[in-house]
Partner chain sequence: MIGAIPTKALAQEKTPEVKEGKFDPGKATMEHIADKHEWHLLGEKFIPLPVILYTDKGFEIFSSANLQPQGKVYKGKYYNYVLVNNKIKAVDETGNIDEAANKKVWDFSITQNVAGMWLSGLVLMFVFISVSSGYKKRTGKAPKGLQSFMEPVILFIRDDIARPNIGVKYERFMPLLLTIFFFILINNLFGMIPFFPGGYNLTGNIAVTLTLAVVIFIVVNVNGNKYYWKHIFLPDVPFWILPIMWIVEIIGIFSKPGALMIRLFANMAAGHIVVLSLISLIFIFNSLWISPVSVAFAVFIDIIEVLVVFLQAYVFTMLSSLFIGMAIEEHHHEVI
Amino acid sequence: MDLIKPEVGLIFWTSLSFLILLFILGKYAWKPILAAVNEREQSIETALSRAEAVKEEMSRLTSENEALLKQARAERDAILSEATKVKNQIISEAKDAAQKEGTRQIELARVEINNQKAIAMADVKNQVATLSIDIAEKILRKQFEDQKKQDDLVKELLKEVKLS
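In the form predicted on its own, present the structure of this sequence as a single chain.
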């Protein structure tokens, strides 16, 4: 039972040794330990703030990249749209030019055909006239072999002239 009831001397020496230990720890151990804990706390806070800053920077860069991608896509779409318009315009102009050239060629061919037709008609008329004159000459020679027929024809023509 002695162990359950401490004596005054034991309490005094235990308290004295505790106070000395407390003083030594306070003077030599707690200040460096607390300083190390504070330093560690500061380094952790600095690392967290840097991590937060890096996270914000990454977020900003990501949003900038997305904006640049959107802008690049918009520019690409604009360029493709412009290229399509130019292509359609070139095709339209080529079709118009081809149609005009075709119309011009057809008109030239029509004029050439009409010219050739007129030349052919004139040639046919000349041949018909030549043949008609030849036939008329042969017929007249045959008819005018007789002098009496010639006199009758002249009289008849004179009557017609006077009547006109």
Contents of the next structure:
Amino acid sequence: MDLIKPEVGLIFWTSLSFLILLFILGKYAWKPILAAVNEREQSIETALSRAEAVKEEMSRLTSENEALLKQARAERDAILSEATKVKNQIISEAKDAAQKEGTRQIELARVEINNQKAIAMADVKNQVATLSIDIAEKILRKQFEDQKKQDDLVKELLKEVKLS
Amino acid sequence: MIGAIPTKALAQEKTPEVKEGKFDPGKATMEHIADKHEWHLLGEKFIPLPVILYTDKGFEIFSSANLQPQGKVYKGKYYNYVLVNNKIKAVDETGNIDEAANKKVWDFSITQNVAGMWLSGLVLMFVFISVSSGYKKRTGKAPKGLQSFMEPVILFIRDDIARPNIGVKYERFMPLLLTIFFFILINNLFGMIPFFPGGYNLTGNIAVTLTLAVVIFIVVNVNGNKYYWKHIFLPDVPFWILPIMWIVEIIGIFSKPGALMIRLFANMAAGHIVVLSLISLIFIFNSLWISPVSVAFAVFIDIIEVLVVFLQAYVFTMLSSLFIGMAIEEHHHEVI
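Switching conditions: you have the form predicted on its own, so give me the form predicted together with its partner chain.
Below is the entire complex, every chain and molecule, led by the chain shown above.
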């Protein structure tokens, strides 16, 4: 049967043609195509993994930022409360100091007043003494002129004194 | 296959029909799927192809037009030739077939199948070199046009045929598998075209499938590692079974590519035979009224054949990679 009897000529040409086709396609088609496909697949893969890494980095940065923000907020609060404390302290200190100073001033004023009072009292005493001496002198002089007159005078003078 | 077959069958079968007055569908079909020394276009028109003969006295090269019409004797340099059933036979002076001379004449003609194979080869080269240049032009970019049409097929062969069957070392065999796949596919498809540039039956020819099977046989056995040979010569069986195992395994070495050869050949040849038989019905009944039935069935079979065309290319490639994979498989956990 011719159908299942291979012909030598066709075997020869098929082998030759197939090997040449294999060589040419292998060199100029399959190799560059497969290399390009592989390269593209790799570049896609690296791009994807890089995107993943960037995403991770982003989330890391975000969380870091948040932490920083939280820390900053805490620090701000701490600073504010510290400032408040210091302010209060300063105010209370100032109050204390003012009170002390006031007390001191008042004390000083009192001392001064007392001094002045004492001086004034001394002066008053002196004047009283001088007046008493003057009155006594005048009384004495009048007594020496006329008793009655003198008495009146004394009385009058006394009245005067009382009035003055 | 529809349009040209009746005319062609008619054209070729005219002579016997006139002689015997009867149409022989078997003979017509067999002639149709066999190789020819000329490429028929339409009706009686054909492209003559070069005849190359290697004889004991030297090469003979002449046009096959010299042998037409069939039965005409051509006087060559060394012998006289005549075409009998599309085969070149040496004849003596009186026109009788010279058996002694025939043994010395080897036919290396560029037949229809060879010419078709070259044409399909050129198409393959054109297509895939342009695809490859597409990758060079648009490096790293998405494929375009023909490139995007071929890339899924190439990736299918790589990811679904080569990688799962061969394993990590698949890359070395990719050029072979891709070439085999597209060679079979394009020749199957060209075989489906009933007129020029198709109309030949390359993958349904046992010489071609034999050659492809031998290529796979060589690749498998050259790449076979020690586990492959150990499995053949020293399988884990009691020693007295070994001789039987050797016979079985050695038959297995040859039967695997043999199955490849027969599967592709039989599938493609059978498809052509079925279609041609259906068309022959018109001539058997000798009535035009049967032609709608013939054509309807032939179209139906043709549609199935289109599926078979792809399927056989896939199966051949898949089994080839499976055999290669079995030969180069590493057994890391050998249980002895």
